[in-house]
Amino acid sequence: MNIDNIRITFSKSLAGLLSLPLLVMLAGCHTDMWVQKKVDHPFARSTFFPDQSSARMPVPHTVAMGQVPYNDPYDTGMIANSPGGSIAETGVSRGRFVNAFPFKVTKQDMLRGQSQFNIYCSPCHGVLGDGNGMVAIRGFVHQKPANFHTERLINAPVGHFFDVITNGYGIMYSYASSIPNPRDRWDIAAYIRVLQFSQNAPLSVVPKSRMKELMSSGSDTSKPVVSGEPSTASEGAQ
């Protein structure tokens, strides 16, 4: 065999062996995908499935991400469909907001409020919630932030603060995907209480290892006592 054939039988084997798995690949390409039966439109008619439906329902309590199940008080503030509610005081057609917190109110879940609350709401309200924050202080001239210690305010239903909270209200907007916990909502609210006590509280209250400390201080106790317990305001919070 010559150089000639040689190179010509070298040529043919190099191109089967590169043909080759363009033929494997070949031998896998289906129309069937693309030539099937289409749905049309989202459960239409199909005899796919049993009961001739082309999609499957959700599983029971499925809830899509970022939504919560609107009928529970923890997740919304309010009770869904109460007698007597109205768009004016609650924002929706039906319903009312709850005036209890969902679940036991620990000082644990103040000092939690607490944090929680000098981080996203004293810039506008202020540390004691008076609406004297910084951002008040300093230029926001479009609405004062609110003072929870207006009548209003201390009447309010704890289950309006954690809606507010959720959605926003006026030119506040939504802080949901800021503090997306709702028991860290629950806390907040539980904090405003604690201050519109304290800003409120009589001198009764105040505990008598404290009593002498107030009284050389040479505080007027006329005026509202600041109790430093967030445990003893939790509960008249409640």
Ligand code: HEC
Given for the second form:
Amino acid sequence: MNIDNIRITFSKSLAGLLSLPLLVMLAGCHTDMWVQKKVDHPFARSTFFPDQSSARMPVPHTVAMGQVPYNDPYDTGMIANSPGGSIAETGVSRGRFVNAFPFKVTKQDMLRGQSQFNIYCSPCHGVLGDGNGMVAIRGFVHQKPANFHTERLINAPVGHFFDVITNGYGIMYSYASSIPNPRDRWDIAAYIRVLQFSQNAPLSVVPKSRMKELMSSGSDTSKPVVSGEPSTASEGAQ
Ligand code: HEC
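Since we've got the form predicted on its own here, give me the form predicted together with heme C too.
So here's everything in the complex, that chain up top.
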């Protein structure tokens, strides 16, 4: 017997020796899940819970993914099932758009709306909401992003803007997942109203303190200039 044979015999018996406890351990892993305690049939009585019901109720106020409370205008921008509504692709009956904000809009809301608008909407609709954002300038040749200063959109109810952000419109996709908080969507709608007002406001609404600034800006003075922040003049926009 040469040394190599000895090595093989030795390693074979070592492997056998080691595999024995492994086998015993593996056998122990066989936990019969089919014999453990469980509810055999749906809705069977259970002694585990105090109310003896095996089916559990969802935690209070649970909202399933994709399921929103469709009856609150705050979540939809419309009065549910009211006449004049259409049926959305989801099959949910849509109502008439509300034409009032579901809360008192503050300056804070408008500032929040401004920042959200500039992040999510201005690339296409432009910082003035005239549809001349950078993306629109460089692409979108067939369908331009909307200009919010048309008569139709100036007269559109605020609920419509909330709905466009939530569900998309035409080729514009939904921003519901990017802007999950309904309050932010309302704030953007409020800021759209600010923009609409700013682009169509008469000179008489410009506060005297800012008139000089406006006149010296060297631009077309037939229309007030929109500064980076909503001015005091635009606060009356709601
Ligand atoms: C990627 C480009 C893009 C972005 C970003 C975008 N939009 Fe649009 N939007 C469009 C286009 C394109 C249309 C025209 C869609 C059509 O008519 O098919 C449109 C249309 C609209 C309309 C007009 C609906 C009508 O009644 O005609 C509104 C209002 C609107 N967008 C609001 C918003 C708001 C608010 C945001 C930000 C949350 C936003 N959009 C972000 C491209 C964009």
